[in-house]
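Shown here is one chain on its own, the form predicted on its own, set out as structure tokens.
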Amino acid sequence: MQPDKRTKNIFDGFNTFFEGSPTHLAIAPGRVNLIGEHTDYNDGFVLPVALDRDVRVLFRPRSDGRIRLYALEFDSWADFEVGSRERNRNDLWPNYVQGVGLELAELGLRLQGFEGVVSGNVPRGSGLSSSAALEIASAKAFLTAADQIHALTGPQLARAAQKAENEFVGVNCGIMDQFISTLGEEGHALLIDCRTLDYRRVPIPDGVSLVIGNTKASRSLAGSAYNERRAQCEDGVARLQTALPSIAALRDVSSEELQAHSSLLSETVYRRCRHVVSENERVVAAVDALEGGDFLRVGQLMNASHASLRDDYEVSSEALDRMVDAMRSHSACLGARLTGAGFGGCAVALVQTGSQTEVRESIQDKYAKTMNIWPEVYISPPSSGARVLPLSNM
């Protein structure tokens, strides 16, 4: 491999704060979300999909148990002793990575220290997974340093750092973004069940691309309302229980089964779980389409997505449907629909391959003239998940 522009920055900055040589490189992907939006914590279906912006972390192991990593993006240094339960109260981000070393040191890994240098891509507040991404190539530092890289599987690894996130940073998330940044692989989407957390890889065919418009707007909103849909999900399956006493989450409730116990639901909480229900079968749905060529079914079902988020799971905003809008406004585009938590960041398109750009300068003119706010088009291959290189192999 030859390093890249963006790697070679990051070399120069370990060559600024560190004397001598780092020995690896991990690197973790973000992630986008082609169907299957608030399903994750209600042990449902998920179809991510890795991207190619990722976290790096240059490092090299140190004979102590001490972490230093300056990351360049922020101007700021995590410094820390592995095990330690003191959070960093100035920068957010050193805790991600210190959140990660207590949970493997729980799985009863032997760790030692690493040092080297934070660089990401992936764009921070877009509803991509730059936590996940950090979590992820965080934990292959640790491993790798601690020489046990093979310890623990791609789930566990993932397990590991989605218990990082929900008990030291203190974010209630799901597992899809650790996993898909875990175990991506090029040209595919990855299938999750996220109650037992079996998966396959689903291909991609080389006829349509993604094509995913930040909307650069704020997502203040999304943690509130994340935690309050988790409890209307909640309410719904207490309630349902009493008619139907088998099911544990909303993934053991059907269309029909879930019409016809409304009666037992607020119209709200109604609407939340026919989301979540109807949002898992059009994941099913679109595996079986894609896997059949069956482009324009896997587009409709995108569209559906995003009108459901739109109208019974509220979780949308004005910015993510004209940037949806923009996207379909095009000929090429297949369906869109919002991805991530909502109430800002980015959607996501199904285009023909080859009118990426195409596609790409008309959501660029039609949202800028709708938002006045110039967004970021990103236009990404389906990408490998988190690997570690040997500075030999570069």
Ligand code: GLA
Given for the second form:
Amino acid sequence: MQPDKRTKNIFDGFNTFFEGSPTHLAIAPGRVNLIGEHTDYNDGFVLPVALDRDVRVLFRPRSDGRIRLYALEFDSWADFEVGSRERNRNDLWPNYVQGVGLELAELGLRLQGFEGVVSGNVPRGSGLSSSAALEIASAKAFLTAADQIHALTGPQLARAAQKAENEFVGVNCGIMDQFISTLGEEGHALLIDCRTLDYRRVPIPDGVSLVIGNTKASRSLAGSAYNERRAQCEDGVARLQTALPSIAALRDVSSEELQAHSSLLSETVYRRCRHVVSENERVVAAVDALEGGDFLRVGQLMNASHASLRDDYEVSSEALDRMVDAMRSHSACLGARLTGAGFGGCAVALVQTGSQTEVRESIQDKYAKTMNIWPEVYISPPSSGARVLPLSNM
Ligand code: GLA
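Having seen the form predicted on its own, can you show the form predicted together with ligand GLA?
To see the whole picture, the full complex is given below, headed by that same chain.
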């Protein structure tokens, strides 16, 4: 295999800091979510796609229990003993790796140390799940170093990484990002049932492409507002249960039921619930439309998703609304919406294949004119999930 520039940089990094040769390269992608936002922690449905941007860990096992990793882009080190619960206070990224190790150990796996270099090209802090990619690439490295790569199923691995982020890093995310980073498939989105963790592949036909617009606007409010939305959903479920005792999550509530019992909820909580309930219905409809080749309908559902996130869930922002406008103003765009948690970060558009370069330029021009910020636009084919390459043949 002829190494590309990125691979070469990682190898150079390894040779600078470590003796001997690496044995494996673990790769885990970022993601973009086509539709199904803020539904994962409500036991609902999501339809994400793995990106062609990823986090890579080039490593070799150690005979002791130490983890020593150098992050190329951060120019900083993770250095800890497997099982240590002492958090790194200077840099955040080592905590993702450490938390994943703790969760895997919690599942009864006997882990071993490893050392190497981490490098990523998923834009950070942009809502494309660079953290989940780091977690899953690290999880693959832990499992490989311990000779236990088949010890967990994909969904189990994703769950362990989500728990690491919830409990050790302290971010209360759902399971979507870790799941798609682990199990994504080339040419496909995954329809994931976030309650059962059943999933199925949904082909993204060649005729349509995904265009991602990075607003480059900060997401500073994201953490607290995300937790507040989760709490509002839980409040909604608790109140609805007085009339609908069999429901366990908003996933179990239909639009008709929600409307019939709206008097149980405050106006704000009603709107939060209305987003989640209607978004679940939109995911199911979008899968039908994609599979039936009705891309116009998929685009309409994406537009409706954005409106619901903006008006009912209130997680959009000026920058995201302007990005979505810039995307929709091109005639090849079938629909566009914010993607990920919101409050900044990225929007995704479904675009007729063939005009991507022109679409990119048009989005950049229009967005820059209204926001005075030069955005990044990525065009990514639906890519495959995490994998580990043994390096004996490189
Ligand atoms: C973030 C979280 C996900 C999901 C989305 C919103 O990306 O990590 O679990 O909740 O927000 O859909």
